[in-house]
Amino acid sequence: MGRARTRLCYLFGVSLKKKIAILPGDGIGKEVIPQAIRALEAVGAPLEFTSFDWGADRYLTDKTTVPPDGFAMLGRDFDAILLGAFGDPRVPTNIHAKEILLGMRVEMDLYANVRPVRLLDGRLCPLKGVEAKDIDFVVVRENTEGVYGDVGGVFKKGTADEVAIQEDINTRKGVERVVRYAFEYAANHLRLDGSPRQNVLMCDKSNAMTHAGGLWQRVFKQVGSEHPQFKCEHMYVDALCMQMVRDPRQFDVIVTNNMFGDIITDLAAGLQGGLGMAASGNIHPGKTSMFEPVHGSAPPIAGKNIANPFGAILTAAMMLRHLGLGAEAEKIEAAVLAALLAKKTTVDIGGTLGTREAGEWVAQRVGA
């Protein structure tokens, strides 16, 4: 795997550059990922990039979604993966997106989807009276189970008696490891102001989903008892959504299942300036992990040079931090903040620049 390769390089005196697999994907992914790479190159991080053409274009050419041994190769030969977005109207089933993105999460066992929710500029938040310092929390989403496992089926399809069943899979192993990850994240990551994180909140819908919710409740209580330094809290997902827009100041780390995590992080992105500002990582500690901006491929705006590249650039910074390159990550994050304050941004967040121009401004700031 990538980390094993790094150890061998050290022993044999080979270059210690981190090997990064680049998958721009579809739509605006092919526009924003190059801007993230520009920032990475400008900061001078010891990285080596290899690009892969997995996506709709490749699928439409030869029906390949993931080449044989593709996921094993990524885990074996690379230290991290930087991914754009998948989805293309030319592939109505989006089978390539499912097999590449969801397949990568499952086959590489990237069980913790980590989404920082940070407001860098108070102007970007739609809530009145909220300042940048007020929104700084993280959502840890279980990433390999739940309803995304596509377990279920349809009976008597197309008739008046049609029945559709979608199973919600929650294993003790899957729940416990992501809950433990959330507590470990809280212990090892400070807030932006340098203060320690104090609260870990578990979100579910156990008043309706009693079996799955009961498992999450028991595990959270057990693991929480092992971390007495944190205040352990619980909210139903509907109450959490209300509180997130009522008073986001109260949150530190939120851990939840796959579906609820998907939904609440899109809501949370609205608090920080929209999906174009949101970064994420798909993590398996000690193994090759994947980093992707939260937004999708956005076909309606693809190719128009108007997509916000900052989510991808902040995702690249998140990847650097994961790889132990914290100083370089801070330079990139500082450049994005400077761009926001100077309004050197795309139109969606109040600027006048295009995707390429905003990315160039950040890269120049990083390299200055």
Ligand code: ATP
Given for the second form:
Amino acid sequence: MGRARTRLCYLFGVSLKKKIAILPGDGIGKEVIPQAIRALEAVGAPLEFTSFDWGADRYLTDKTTVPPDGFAMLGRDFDAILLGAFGDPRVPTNIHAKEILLGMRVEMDLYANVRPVRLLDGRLCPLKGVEAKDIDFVVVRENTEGVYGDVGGVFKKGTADEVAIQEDINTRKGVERVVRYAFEYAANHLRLDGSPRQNVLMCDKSNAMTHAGGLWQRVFKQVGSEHPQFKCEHMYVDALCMQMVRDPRQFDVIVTNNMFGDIITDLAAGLQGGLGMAASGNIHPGKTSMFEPVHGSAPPIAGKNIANPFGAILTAAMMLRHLGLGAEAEKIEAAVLAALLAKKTTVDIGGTLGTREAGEWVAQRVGA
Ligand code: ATP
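Taking the form predicted alone as the starting point, write out the structure of the form predicted in complex with adenosine-5'-triphosphate (ATP).
Now the complete complex, all chains and molecules, led by this one.
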């Protein structure tokens, strides 16, 4: 922000703080998000938080999933959204999770789901001989189309002749914008070691799903030709899964559809220490974007103070970087790295601390 604008804001009492909507949600979301906020407060970032109670408790109380005007309000009044997780066994249909989380992605048109895959500590990777520097790639998952649009139906339900159809939606606009985003991400984000990103890989199953795959292939070829500085690669999703385990060093930026992105990023989370370590952003450049840890609400471990808060804390750092607060983001990431090296972690990644204690250690380190 320019000095003149800063001075004007000061004179007229306008807040310079970024407005953050907090939606902890359900299950472990309610435990890890407070730890992410602690880190954000400790780093002294100019942020103003407003919490919302959307989730299973609210739904069970008054049947509200998304309040009227909810998504429009988030887009209008906030710079970013920090979200925990949705899903609760008391709501077997998971209608609230679907309407809040999938609804937000689609209605706010958050078309690029960006999931960085970084191994912060080699000891967290289940693969032999892999060191921290070996895994540093990002998956850009299409977030608004594919098989998640709930288009289709069942015919002769419950009979021996039942037919179920699940449509896979792939639009030229939807595919092109996410592929473009992947190339722009590659151009604008260096690797952790400071070197430029060099290749963009498109993952599909075009040998079997020829219509959708054909569109992805044509778009990727066209957009790739506009970015000659990058090597353009392609893998079928089955081969990609095998290669991720065999040699994850080869990946840089991967772009893929909604379902394949969902699946391969759980595999990728396994490479970086499990679901508790993975961060993500749901982005629409220029609009209010949403940041959430990759894991879900994890009902079996909820309420026990054992969930790993680092995925949520790294997600908060990702949000800071998106908001132009890169120095603050780095401080938080460095504190998480220090916690890993000092084994000040939760049990899932080999430590002995609880969720709150691990969050407290990171916050103290950030503020030190
Ligand atoms: P979804 O359907 O949204 O993926 P889920 O509840 O089925 O959600 P996750 O919440 O992603 O699945 O978690 C699956 C399992 O992974 C959990 O039961 C838990 O054992 C482990 N897990 C996930 N997140 C964490 C975390 N932050 N810390 C520790 N373990 C975790």
